[in-house]
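Presented as structure tokens, the chain that follows is alone, the form predicted on its own.
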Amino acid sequence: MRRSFLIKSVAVGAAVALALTGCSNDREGTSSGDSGSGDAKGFAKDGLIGVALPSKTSENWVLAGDLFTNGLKEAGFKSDVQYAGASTTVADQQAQITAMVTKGAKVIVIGATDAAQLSTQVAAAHQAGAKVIAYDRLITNTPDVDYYIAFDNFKVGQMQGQALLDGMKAKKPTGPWTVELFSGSPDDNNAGVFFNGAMDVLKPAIDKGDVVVGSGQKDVKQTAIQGWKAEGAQSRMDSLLNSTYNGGKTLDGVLSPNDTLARAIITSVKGAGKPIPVVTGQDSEVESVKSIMAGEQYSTINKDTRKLVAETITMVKSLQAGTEPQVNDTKSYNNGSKVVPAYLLPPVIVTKATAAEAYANDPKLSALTK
């Protein structure tokens, strides 16, 4: 049975520190909450649906926008699908959500640029009668979120931590193994969830001395990569190699939270003329799947965006019809203000050995495993 922990993005650093110093495998939230937000009265079948996504930092965000545009149209809705700009601020998304409210959107789906800075906008959406669905990233510190839909991101982190251990043991059967830790952008609520999930697996090995963080950098402020930017990960890896691995010290593995950062880390290691360590990832990006099949990146996580968008549109259809959308977790996702009813999809770990099976139903990715 799952346990749960409270997510507050303003306290991600503290949460990660707890993960390192005495963490449990707690998830977000400690109590069950309401199963929705008020009564569902439905709306016209051609109602406007707003979709506010972050900047195009990964292939999956680009794909999500296209899928929402086409899928909502096929379902008979009008849609307004927007991406935040490349800026590291949340101002673009705040303005886009405000505009969607003004246009009369009946449902607003939000992949948050900054989970903690949208409370004013979602409150305005609720006041206008719109439902709010947090997509992929939980929106924090506001009661004005009706539903959360995502893959099980704590499980993603656990899978990454286990893959790191498995990959290192396959290359070197006995430890200790020397690793470095990377985490995602501090303004992304998921970054702390991934990291906590990974540390749920790695911390016991660190405590036993089987895994050693070579640089000693375990704090989220040290491991975080602002904006999930590849250049930030490459720069940090360059610095780690120069400061910690400039002699004969061997780097056995790197915990990378996604594929974009994984490839940047590998580029840094190759540029330094070092052996490529075991590197984890997430998102099943094309170039990373190629890298896995070439024996460079060790693993990724398959979170099929097609399924996530399809389930979100199913949720929108339920709201249009005036019925409660299906959820499968009403206890775990406390955003600091309420327990948000959630629908979670299962992630899938992918290595070279499992890629063909994992991508069997994805024509593009399946072709890369031949």
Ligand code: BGC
Given for the second form:
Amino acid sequence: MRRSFLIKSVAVGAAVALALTGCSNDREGTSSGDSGSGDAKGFAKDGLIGVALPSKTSENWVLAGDLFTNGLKEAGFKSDVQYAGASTTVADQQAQITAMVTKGAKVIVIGATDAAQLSTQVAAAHQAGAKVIAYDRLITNTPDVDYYIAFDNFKVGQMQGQALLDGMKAKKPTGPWTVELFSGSPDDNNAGVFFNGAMDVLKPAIDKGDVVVGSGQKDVKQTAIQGWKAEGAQSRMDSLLNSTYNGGKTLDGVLSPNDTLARAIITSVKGAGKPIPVVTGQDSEVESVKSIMAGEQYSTINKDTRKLVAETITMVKSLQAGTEPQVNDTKSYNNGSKVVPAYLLPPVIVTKATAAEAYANDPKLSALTK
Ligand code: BGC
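Can you give me the structure for the form predicted in complex with this ligand, which would complement the form predicted on its own we have just seen?
Following is the full complex, with the preceding chain placed first.
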């Protein structure tokens, strides 16, 4: 109960704050002095920066690790970049953060593997005088997190919900449309935020009867894929096809929270010899961009990891200099224990029609759109 309340308040608060500021990327008029993280005293220019990332459940995490290693070095810092393992993720990450504290890290950047399981480790970090930045995923139920930096993840969900509706309408102009819903790993705070954002757009259509969830599985718990695992999504899709859709009912669309799961869902549908429905995604993974250009996956989201890492390093530099990092949201991200000052970047929806423009500044992805 507590978790769903928390996610809802975080998500709704974020939406309200963004509506008020108009644009999450607009730094003007932002508040940077009242973040409440205490006196910033700065530290040595070559101080150690710890970066604890989750397991490599999507390409963005792999890219982030490389960018942090290179970017922190370039900025003159020492760095310790770690990933949680593939199975014992929580214990791994807890141990990695503890080791960073022991080694004297000045700032610890954390992409939480389980949002609610790090309070002891971040308390120890604070005790030792380190600052804690939650990266991409909020850390919950602890006062010991200083800043949150991410793309606006509620907006990501809203964009996914809207893309699903748009894609289905483009294929079949009048409803009702039959869909299935998937969500991410329940231990990742973002999973509920994405789902709530999508439902913010889809629920009115579901309530009106324009969109029908074929299986009736509309709850985030029924739709969750533990560990963001492709095989989990593929097997849930297999069983939906073998039950709800084995009598010839048409599946028009699937809400998928990210690209890894989207491709697994498409593999399942193809394996069953059925036409590919409209499938959403997120992360702009290479294979998904190829799939979009080939007319299979319908959409993805561009959350440019290069920008997110660069902004995080800018935050670290401010902390090193003893100044408050710039934030653009000091109201929305209540983690259950405090309101965490946040810096949010705007996500971009991408379909085949918009891919060339969306990736114009990304040589690797833009090459796929030619
Ligand atoms: C990230 C997504 C990613 C997912 C699985 C989420 O927390 O925000 O970009 O697809 O984790 O790795």
